[in-house]
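As structure tokens, one chain now follows by itself in the form predicted on its own.
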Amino acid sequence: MKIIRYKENPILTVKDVPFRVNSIFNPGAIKYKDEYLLLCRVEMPNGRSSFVVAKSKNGFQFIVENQPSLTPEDHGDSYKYVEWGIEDPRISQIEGDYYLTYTGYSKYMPVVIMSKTKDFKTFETFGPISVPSNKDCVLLPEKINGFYWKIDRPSAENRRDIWISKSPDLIHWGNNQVLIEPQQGTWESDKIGISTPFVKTKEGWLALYHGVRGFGISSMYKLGAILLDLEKPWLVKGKTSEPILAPEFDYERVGDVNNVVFSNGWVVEKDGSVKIYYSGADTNVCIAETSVNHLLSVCK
């Protein structure tokens, strides 16, 4: 199976929220109690984003509750980082918990802020786990040679790599290394970051990335796919050389934010399948399937 996007995209729409948004978009995405969890970046009617829970039974036809999950205004003393907003979660779940991370927008630059949750309905909030500027942010779903391992894309003047670090205890972070970085002159030659959560496969630890590339005063925002080592995640195994996503239709190419399909989510089945959950134009959620096989064979 290739990249298959949903007959029916986009599944979720502003006129699916039963609450005022402006928009709603980049879901984090996970199976949940035999049903399909997506948490929702939801924009408020004052230009700040909240996220909001979905459910599905199927996979496809997601009803979003009544209100907001997860405010700024839950993060208590951390509140003073994540005053503009929160936005685009990533969820991984490791040893029975879930952790959120997700950028916190301020006066003081993106963070990366972590939330750990057992029911998507209270959530205990930690204060950033970066410094400044710092977004795009996936844990690793278990300890490999006793250490956790966060993967996020700092910003340093013009660099937008990739980086890979490791913590005990996943609140202090050290041995911070590049782990790849934008290939100039191609699809992703502006600014990298990964998209979803890392699922382990045979072959390595599996994830989707995003890569961005500026015409003259836009740019387009595309989907590949990279592989790590599974013992030693700081190596790179393979990724992409070309798009396997990349926006086509109206709904990916015009919107709050045009020409775009960007992903922080996705379900991986116990046979294999891929539902990847991912936004166009930054106004929507929309569907794509594909196999952890595909993605493992354009990986090398």
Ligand code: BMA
Second form
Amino acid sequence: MKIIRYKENPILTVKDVPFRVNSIFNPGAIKYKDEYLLLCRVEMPNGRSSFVVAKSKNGFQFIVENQPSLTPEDHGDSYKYVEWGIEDPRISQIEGDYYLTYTGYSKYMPVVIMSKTKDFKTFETFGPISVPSNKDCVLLPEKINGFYWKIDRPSAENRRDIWISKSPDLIHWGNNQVLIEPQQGTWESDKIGISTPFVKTKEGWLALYHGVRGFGISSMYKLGAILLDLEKPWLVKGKTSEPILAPEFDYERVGDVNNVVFSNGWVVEKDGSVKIYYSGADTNVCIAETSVNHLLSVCK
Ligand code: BMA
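Just the form predicted on its own so far, so send over the form predicted together with this ligand.
Complete assembly follows, chain above in first position.
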């Protein structure tokens, strides 16, 4: 199976949200108990984002909860780092807990915030685990060589590269190294960032990433895939040279930010089939289906 868009895309829009929002998009995704759970970003009427849970029995039809699940105001002492909103959660299951890594936005510019939950109802927030500017952070779901690993996207001057670092406790991070960089003159020439959390496959750690190319005053967001070594995750075993998903349909071309396909969540099933939850034009939630085998084959 290559990449197949769900025929009823988009699966969620503003109309599906039972409270007042400007948009719903960029969900983190996980199988929780016997359901599919999306932690969606909702832009509130004041233009600042919070998260809301949406649940589904079959992975395609979701019901959005009646109120936000996590808001900037829930961040206690760290509120000043999330005052302008929380964005784009990635969910990793580590040792029985769910860790969320997401962008905290404020006058200090984007930082990576981490929180922990067991039930997606109450959250323990840890505040920033990076300095600005940094976003697009995922955690590997298990320790390797006795360390936790995070992959993120710091920005410096005109550089937008993906870096990896390690930690004994998920709080203190070091051993920073560059993992991959934009490819000049291609679809990923300006910026890249990890999209989905990594999943373990027989050939390595597999994830989707996004690549951005600017065109005049606008830009295009497309998705690719990347494979890291299982024991030495700082080694890139393969990546796509062409995008696997690019803006094509109206719901990806036209919206709050035109010409964007962006993902920060997927569900990889036991049989190797994959549901990519992604958003078109920063305005909705969509699904594309594929398989681990297909993604591995294009990472060669
Ligand atoms: C990125 C993030 C995403 C957004 C994307 C496209 O920098 O801010 O939330 O979906 O840009 O606008």
